[in-house]
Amino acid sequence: MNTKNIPLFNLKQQHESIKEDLNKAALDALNSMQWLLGPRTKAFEENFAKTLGAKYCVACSSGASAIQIALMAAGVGRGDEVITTPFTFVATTTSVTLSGADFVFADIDPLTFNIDPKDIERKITKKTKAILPVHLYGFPADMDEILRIAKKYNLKVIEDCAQSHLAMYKNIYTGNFGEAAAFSFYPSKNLGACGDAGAVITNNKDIADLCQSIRHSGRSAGKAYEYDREGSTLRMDEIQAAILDVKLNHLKKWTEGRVQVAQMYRKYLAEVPQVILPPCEQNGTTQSYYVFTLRVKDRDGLSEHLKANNIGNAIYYPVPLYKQPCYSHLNINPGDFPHTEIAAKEVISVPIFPELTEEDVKIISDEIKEFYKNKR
């Protein structure tokens, strides 16, 4: 048995490496007595937008609220339909519902696990207002085709970039393709806060202005008690902004570390016939590797074997959204999404973080090989 404990994520190791800077930034924000929409939030917004090559960033309370705000700012609301994927975290769809719209599912591409543009086009109706692609696991969706469809049918595109910090599609960072994009800074994300936080990225000033209003109760610009619309209290606090601004300085280096770990996995698992590796980067499309997700035979058996050998792993996602109890009223036929059904039974994510060593990757890979060797 492997005696070394290898977690799926190792937030402590990363935190310890920059703890003094984080502590100072958080304490300075705390002692400033300006805890909401202050200079630290503005600084992070400017720096994050600059990092992604975008014009505007609007910080908010979570990745889920970022999707909701972005949809509302793009004019999506009651009576509208938003086409998205059933193979994602539930916040994608709950945010559509909170915007007032209804979501419609399109199946996924079996190679990338991202929404399939061909099925998007099949699901368009007179009520369709927007497409909400998710760059799952940090691998960019097929934005050329999605944008072609959006232009053809006059639809909005809002990107869910919760897992794709610094991923690139044809040498452009995800988040720059649609009307707006939503990012999550949940602690385990490639850029993680010390709590909940999120942001909307856009290159459209009107949408940026609307996002700023919606996150702040619908308040009119420059007015204390005038409200142009209904919004909510979806702001990021100054302490999280200060923490994220410190971490942002390390994001490119951390992303390079994740890519190096992914290359190690490709080397050690290349000859395992029961394992299908994530698609490789090509033509300027690069992954951020939020997780390293394999498609495998006997997924549940492998998961238990890895756990028994002190190796963290997780399944993103074992239950398609249309099978969730909260959506039972939709009466969706699972047979409508065959690729999603198969993926939910075969995917498994193994540890990937910048501090992972080649020895760690070899131990994990050897345990995967050992599991399948014993099943012959």
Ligand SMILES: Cc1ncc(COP(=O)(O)O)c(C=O)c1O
Given for the second form:
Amino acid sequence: MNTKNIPLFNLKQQHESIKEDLNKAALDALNSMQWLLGPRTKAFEENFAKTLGAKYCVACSSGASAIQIALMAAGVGRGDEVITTPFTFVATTTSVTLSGADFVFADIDPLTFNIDPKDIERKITKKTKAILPVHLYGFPADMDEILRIAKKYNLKVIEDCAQSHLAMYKNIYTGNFGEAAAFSFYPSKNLGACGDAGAVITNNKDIADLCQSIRHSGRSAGKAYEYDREGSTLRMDEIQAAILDVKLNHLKKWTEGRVQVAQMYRKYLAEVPQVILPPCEQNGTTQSYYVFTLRVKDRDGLSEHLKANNIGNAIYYPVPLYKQPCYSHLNINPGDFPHTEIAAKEVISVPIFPELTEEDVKIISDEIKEFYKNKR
Ligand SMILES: Cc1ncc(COP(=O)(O)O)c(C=O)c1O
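So the form predicted alone is up there; where is the form predicted together with the ligand?
Below, the chain from earlier opens the complete complex, with every other chain and molecule after it.
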């Protein structure tokens, strides 16, 4: 019986370790009297783009708004269809709807849990305008195939990088593959604000300019009350930008810490027949490990066992999006998504954060082994 409390996320420990810098940055921003679109937002945008090897970053109010802005800036809107995965956080699809377009689901690959390019190709219609892959759990989607399909059918690609900060696909950071990419800085994310925040990155100047306008009510560049298009109030505030800029200095080190924890899990859970570990890094493809997700037998039983032993865990995601009440009117047939159906029943995420110790990983792994002892 484990008596130690091991949470799924441990935001407090990380916050405490850089508290003085965060307090100073936030207070400076507060007292600057320039709370929106000031020098701190600009600095964070430059630094985040540079970190990812991208040309432009446009900071905004959340990951959800980043997806919406990116789609709108890429020219996706009313009458268009966007192909995406049903095995993701709901903001992926709500943002498509808010852009004015309709989403269409493609099933996932059973090994990576990411959108399956073969099913994308089956779902293309005359209305298809874009593909919206999600790098789920921080594991990069199959970008070579997605880009090949996009080129063949003349589609835009917008990456949902809400969970993939600093994850690489073939030695290039995710976010650099399509027209634009959306990042979330929700507090629990690998780079988390102290509130809501997000960003679009792009290597296309026209798209960057459009994103800047859309996040700022659709304002014409350099004009006070002239609007070339409709946008909304989707800016990031200066206090969040200041906080994120402090945290950005630690992101590489924190990501390495997550990778090390993942390696420990791989060591301790290598020979548990009921547990399938997430795919390994290969060919320059690295993971950000937003969460460490196992595919297991008797998932709900394991979840209860871990909870009873003070070990945090969560299911990302127990209900495929097409089964959500908000989408019941779409009458989508679950039978069309066999891999999503199984994944929703078998995945479980266990604690992973840079400060997690080897002792903690061993305790968690031992409890997992204990649960499956004497089970087939
Ligand atoms: C895959 C995915 N997409 C989009 C979002 C939306 O981000 P936010 O919560 O910052 O709006 C999240 C995060 O919550 C996410 O995990």
